[in-house]
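Just one chain follows, in the form predicted on its own, and it is written as structure tokens.
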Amino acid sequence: MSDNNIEVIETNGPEETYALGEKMGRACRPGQVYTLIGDLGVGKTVFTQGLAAGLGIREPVNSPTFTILQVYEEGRLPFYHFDVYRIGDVSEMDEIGYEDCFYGQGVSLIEWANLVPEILPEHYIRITIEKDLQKGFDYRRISVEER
């Protein structure tokens, strides 16, 4: 990372997104917590399922937007995969046992975390996707911050 902790990564196709994602889960450590920022049709689902294959998950991977959250158990660490997208009311996490999740022993990865932010841990690590038309329909510009 760079010496603000903000590193940006472009991407110029869905499979380089989802590379990305997979570097970073062959990298994840028990107990990080990813939040992940971008428009509906960004790639956030893309970098999410590259995540999931890094921890060596081999099930379908998609956004659990109705249920919230989806847990995969079959990679090296457990991945709690949340979407918070629908979310009424923040006191829907604490019935999920969201703190179980973001303090246990897996790896958490929040959808639309800015919707929940009285609820991140003190540290997680922040990725924003962004799209930039003027640079092609494919690209994307992805920060990757550590707070």
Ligand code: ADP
Contents of the next structure:
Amino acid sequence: MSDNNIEVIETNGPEETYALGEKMGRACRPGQVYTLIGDLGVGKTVFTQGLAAGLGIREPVNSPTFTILQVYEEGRLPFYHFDVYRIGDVSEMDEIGYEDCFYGQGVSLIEWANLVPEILPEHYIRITIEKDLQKGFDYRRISVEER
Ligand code: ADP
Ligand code: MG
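For comparison with the form predicted on its own, would you give the structure of this protein in the form predicted together with the ligand?
Every chain and every other molecule in the complex is listed next, the one we just looked at coming first.
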């Protein structure tokens, strides 16, 4: 598998990570799948909120504690926001009907996608967010990789 097309962006506050998401949201195409990987509190939901705004979604986007999938229909494309942090077994994704999302005409984004590697599609955009406390509390290193 090739590892071309890795882009690294550094941000120094939540508004910059939001703005990156917003820019990517404006460029989203039907059927795209984004995976978001990074520790608790690193900024996955901040990025997701920006991406949703870029899709034209105005209602608030959060990570609901006990809901794996939230669907937003009001934007330019349907937006399927998964947060699988609390998933017990990958079969829960089947029950939710993830395939209709991943292989449909909307945009899917999966927070904690590293917990469900077996169901990721062949092509997706992998976003990894990391802290580096030596560079400051609000510093984030965000890598965007097309796979
Ligand atoms: P996650 O979804 O990864 O658990 P959240 O997006 O809910 O994390 O929370 C990220 C927290 O980190 C927020 O409180 C946000 O204000 C803060 N933060 C500080 N700096 C940044 C940054 N550069 N990018 C994103 N979030 C940041
Ligand atoms: Mg989150």
